[in-house]
Structure formats: structure tokens, C-alpha cells
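This document starts with one chain, in the form predicted on its own, laid out as C-alpha cells.
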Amino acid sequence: MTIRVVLGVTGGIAAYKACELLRRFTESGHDVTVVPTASALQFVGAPTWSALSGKPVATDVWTDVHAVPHVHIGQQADVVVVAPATADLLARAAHGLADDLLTNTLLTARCPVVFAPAMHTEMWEHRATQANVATLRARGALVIEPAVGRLTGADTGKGRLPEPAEIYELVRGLLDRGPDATQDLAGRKVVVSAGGTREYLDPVRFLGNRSSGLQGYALARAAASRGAHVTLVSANVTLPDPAGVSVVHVETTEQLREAVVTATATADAVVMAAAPADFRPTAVSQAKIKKADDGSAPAIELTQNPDILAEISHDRTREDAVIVGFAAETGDATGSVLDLGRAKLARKGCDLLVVNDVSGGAVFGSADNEAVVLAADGAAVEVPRGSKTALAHVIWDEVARRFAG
């Protein structure tokens, strides 16, 4: 399905990154109209935008005035994405100004509107900018949180444009929900854990598992696309940070526990998609363990790690928070995958449990997933095989339903 995308580009140094975002939309078969501001053309010229989009570009309302572009571009769009969005553009959009083609387009658009801010940290944190962002979000726009990293010159901090690939994935997830999708998690603080923890035996060896973090990252992206403030606790994942998400990187189960418990204190929802190691060595060798000449193997004594999901479910900082766990099961002589899942749901004390059948290594590292979402009240939602993003949205649908209830 061809999507009509309006890509607004404003006058920031990150304007060059919008070229990659444009290519991702066009290479996916979408129809893209680029609407730069006059300042944006100081960074990337009109010939570049025309060549990449296959269309002429204009910044003012007087070009091709007979076609009424200041009205029709916004009316015909399926989504408007402004990347980068400067502090100036956010202010003009929040106050309903219409002094160029892009701000006119924003006023006439009745489709989802996404702003990807990029500016220096002080400008982003200024009360005026934060008030403008709050206004835009209150009107239903999705304003992505900027990334933390290198800014113009030698400065580093919050205000960096998220990577174009991640902005594209966020927009795609937004569109996958359909034209009636709402920002139903707007203002909510959510925590997602992803990946698999490592428990070190010595400086080079560890106990771990096969979790890739793909499902957790899909959950984080999906929540961000629905307006949530997302903290992602990532254990040994090599994926790029999702757009609009605050990422905390950890290695061990204890580090994961500390980060999750800290973030959970103010969270409206927590989704534990990570796979913490159940056991850790009682002692860690400070030097690499050497092979014995007689061929014998060293004895490794293990102790059980804390149960993070049970802890945050039973010792809730907020009684109204929604806690979601994951269960990777294979079934055994004691019961089927769902039998084991229901028992785990009762034992852990969470509100929802996403049960995966991982027999034969299914799910790990795959772009697809299928699951059954079990609820503490006995309900069950079967999710057929599909993308991990699709499963993520089903999970957030269930969470949002509990917020509404």
C-alpha cells in the first residue's frame, strides 16, 4: 500500500540526516513530498530534495499558487513527519503560525503528525520549548524524545536527532495501526526490559541465553509510537537505540534488577521481555580459567538469581501499575506450554503473561513471533504468527485497556 508522506525539514545541522529518512520512505514504495523551510535549504539544497523525492520542492505558498499547495499538501497526506524539528518550528507549530509552506501544511493536515526534534540541550530543556511540546502532544501530535549524543561542535547531551532508520520504524509502526490509531499511551511512563543477561565465570566466559532483544525493542518502539515516555533496560543487545526511547544498558541480572526496580518506582506499566539468567556462579575467577592437563573440568557452583518479575509484582510501588511478564516454555511431563504459563502467571503475581512456545529454538532471533497473552482474570488472547511489532501492539492494547478500565 502506497502511503502519502509529507517530510518537513527545518533549518538544523541534522537536516542532512533527513536525506536517509527520505530514501527509506521512497525505497519502501511510498509517495513523498518534501517541504523544507527556507533555513533548511541553507543546509541541504533544493536539487537534493528534488532528486531524492522525484518532485519539485518549495518553501513558500506562492510557488504553483494555482494548485493551492498550502492547503492541498496537508489535506492529501497520510502522515506528516518533521525531521529535524527545530525549537523555532515547534514554537510556530504550537502557536498556529502559518508563515511558510510547512506551517501551513501542519495546520491543514488531519492525519498523524510526527515531530523529531533536534537542537542543543539547553534549547530542548528550556521551559518555553517544553511548553510548546506539551501543547503539541495535547493536540494529538507525536513529539519524539530526542536522543543523547554528540551535538554541533564539541557539545554532547540530549537533543540529537534519533537515527533515521529508527524514526522510519517508529512511523511505520504508527501507520500499521491504521488511520484511527490514537496516542492512547500519551503521558504514561512505561518500562520495558530486553535481551539476555550474562553471569561471568571469569573475565572472558559467561553463562547466558539466546535472547536477541528484538521483541523488547519492538515493544519499546510501539510504546513510543503511542505517545509513552519509555525507559528501555537493555541487556547485552547490539540493536540501535529506538527513536524517542531512554535506554539503560546493563549486563548482569543484578544490574538488570537494579535498573528495573529504580525505573518501576514511577512507572504506569512495566513489561519484562528480557530473559534474566536464572543462576549465577557463587564465585567469579579474576583470571581466565585454564584447561587442566589431566583433562578434568572445573566444578562450578551456582546460586539462584533474584526473581525480578515476582519482586516487582508482589512488592508494587504503585498498586495501579500494570505488570507484564514473558514466559518462554517448551512443555514437559508436568504440563503443556499453556499449563505451565498459567502456573507461572499465578506464581509471579503479574497482571499479564505473554507465553511463547520456544520448542526447537523457535522465536529467538526471528523477526516474527506468536504467543498467547494470559491475564490474571482468566482471559486469554491468542496472537497468530506475525511480526514482533504486531505482537507488541497487541500487548499494549491489553495494557491500555486496563488503564481505561
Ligand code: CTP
The other form holds:
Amino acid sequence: MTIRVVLGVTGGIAAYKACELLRRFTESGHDVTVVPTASALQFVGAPTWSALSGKPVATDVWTDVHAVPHVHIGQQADVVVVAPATADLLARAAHGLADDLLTNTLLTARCPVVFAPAMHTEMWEHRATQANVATLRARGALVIEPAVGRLTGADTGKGRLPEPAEIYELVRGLLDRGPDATQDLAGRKVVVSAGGTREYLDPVRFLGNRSSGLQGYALARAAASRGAHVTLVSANVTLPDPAGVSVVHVETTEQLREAVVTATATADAVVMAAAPADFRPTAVSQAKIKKADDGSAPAIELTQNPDILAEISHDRTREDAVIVGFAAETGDATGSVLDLGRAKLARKGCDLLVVNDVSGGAVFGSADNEAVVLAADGAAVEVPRGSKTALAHVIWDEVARRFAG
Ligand code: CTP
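Form predicted on its own done, so how does the form predicted in complex with ligand CTP look?
First the chain shown before, then all remaining chains and molecules of the complex.
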């Protein structure tokens, strides 16, 4: 089915990045109407938008008046995405102004609306902008947190437009949930850990594991598309930072622990999808370990790492927070995959445990997953083989149900 996308573009330097976003939509077969503001055309001209979308573009309500575009474009849209959204556009949208085609479109649209703000840090942090963002979110719009990084000049800070590919992923995730999808995690702070930790033997060697981070990143994206404020603690993952997600990059289990414990203090939910190494070398050599002339190999003494999931579950700073763990099991002589999962749920003290059967290593690096979500109250939800995104939404459904009551 062709999705009708309205791409609003406003007057910020990041307007050029919207060209790539437009391409992603059109190459995926979507029908895109670009509605730039007059100041957006100072950055990227109308011929570019027209050529890339295959449609005429207008900024005001006086072009093709017979077709009533100021009403029809919004009414017919399946999603409206404003990227980049300037402070000025957020203010006009929050106050319901209708002084150009884009603001008229925002007033007539009944579909999901996504704003991807981009501006200097001071403008983003200004109480006027924050109040406008809060108003738009309260009305059900998805306002993506800007990324931290290089801004227009030599300065860096929060206010950068997230990568177009990641904005596209977020919008696609929203559309996949259907027209009735709500921002049911709006106002919630969630923490997701992803990837596998590295424990160094010396400056160049480490003990690691096969975790790709795909499931954790899918969880972070899914939560962001449902309106949550997401902190992603990412251990050695090569994937791009998801749009609207605050990412903390770590390497070792101790660094992961520090970041997760800090973020957990104010979190409504924590999902530990990372694979922290259970052991680390007791001593880390400051110099590269050399081969011995006699052909002998060094013995590596290991020390057990802290169990982060057990720590945050047993030592709760917020009693009402929902804590979710993952268990990769193969089953053994002592029990089946599910028996071992139930025992682990009780041992760790978390509220939900997502149990994967990893016999044969099928899950690692794969786009798909299949799992059973076990709950501390004895409930179990079977999730058939499907995308990691689909599993992520089932996990957030379970978390949201617990928030609700
Ligand atoms: N986990 C953690 N800290 C660790 C190890 C694991 O927080 N040091 C978390 C993982 O993120 C995951 C869950 O614990 O959510 C289960 O990890 P797993 O390795 O399966 O559990 P272990 O306690 O290591 O149990 P096992 O004896 O089966 O290895």
C-alpha cells in the first residue's frame, strides 16, 4: 500500500539533509508531498524538492487555490514529518497559527505528526521552545530529541538533526504500528543496554562475545517511536545512533554498570539487552603481552564481574520501575530452556525475563528473534519468530501494561 507522506521542511541549515530523507521515502515507494516554508527555500530551492518528489511545491496557500491545498494536503496524509523543525515552526505549530501552507497542513492533518527539531543548543533549551515542545507532545505529536554533535559553525552541542536514515527508521516504525498507534510511552524515561562488553587483557586484546546489539537498538528505536525518553547504553556496537535517543557509549562491564546504574535512578523502565562479560582478567597488562621464547602460553586468571541486572533489581531506587532482563539459554541436563529461564527470573529479581533459545547460535547478528517473555507473577507470552522490532514492541507492550496498572 502506498503511504502518503507530507514532508515539511523549515528554514535551518539541516534542510539539505531532508533531501536524503525525501529520497528514502520515495525509494521505498511512498508518495511524498514536500511542503517547505519560505525560509527553507533560502537553503534548498523549490526545483530540488520538486525534482526529488516529482510534484510541484508551494509554500503559501495562494498557489492552485482551486484545489484547496491548504486543507487537502493535511487531510489526505498518512503521516506528516517536519524535518528539520526550527524553533519558529515549533512555536507556530504549538500556537495553532496558520500563516503558510505547512502550518495549515499541520492544523488539518488527523494522522501521526513527527517533528525532528534542529537548532542551536541555546534555542532548543530556551523555556519558550521547551514549553512549545511539551504542548505538541501533550497533543500526541512525536517530537524527536535532537542529536548531540557538530552544529552549523565550529560549535557542538544538542540541537543537531539526527541522521536522515534514522529519522526514516523511526517514522517507518511508527507507520508499522498502524494509524491508531498511540504515544503510550510519552513522558516515560526508559533505559536500554545493548551490545557486548570487552574486558581487556592488555592495550590490544580483550575477551568479548558475539552480541551484535541489534535487539537493544530495536528496543531503543521502538521506545522512541512510542514517545519515551530513551537512554541507550551501548557496548561496542557499530550501528548508527538511533534518532531521538540519547546514547552512552561504553566498552567494559564496569563502564556499562556505571552508566546503567546512573540512568536507572530516575528511570520508569530498564531493559538489559546487553551481554556483559561475566568475567574479566584479574590483572590488565599496561604493555602488550609478548610471546615467550620457550613456547609457553600465559595463564589468564579471571575475576567475576558484577551482575548489573541482579543489582538494579534487588537494590531498587524506584520500587515502581519495571526491570526487564534477557536470558540466552540452550537448556541442559538440569532443565529445559524455560525451566532455566524461570530459575534465572527468580535469581535476578527482575519483573520480566525475555528468554531466547540460542541452541545453534541462531540469534546472534540475525535480524529475527523468537522468545518467551516470562513475568515474575507467573505469566508467559510466547512471541513467534519475527523481527527484532516486533519482539521489541511486545516487550514495550508488557512494560506499558505494567505502567497502566
Ligand atoms: N547481565 C548483567 N550483568 C552481568 C551478566 C548479565 O546485567 N554481569 C544481564 C544481561 O544483560 C541479561 C541477563 O543478565 O539481561 C541474563 O544474562 P545471562 O548471561 O544469561 O545470565 P547469567 O547471570 O550470566 O547466567 P548464566 O549462569 O546462565 O551465564
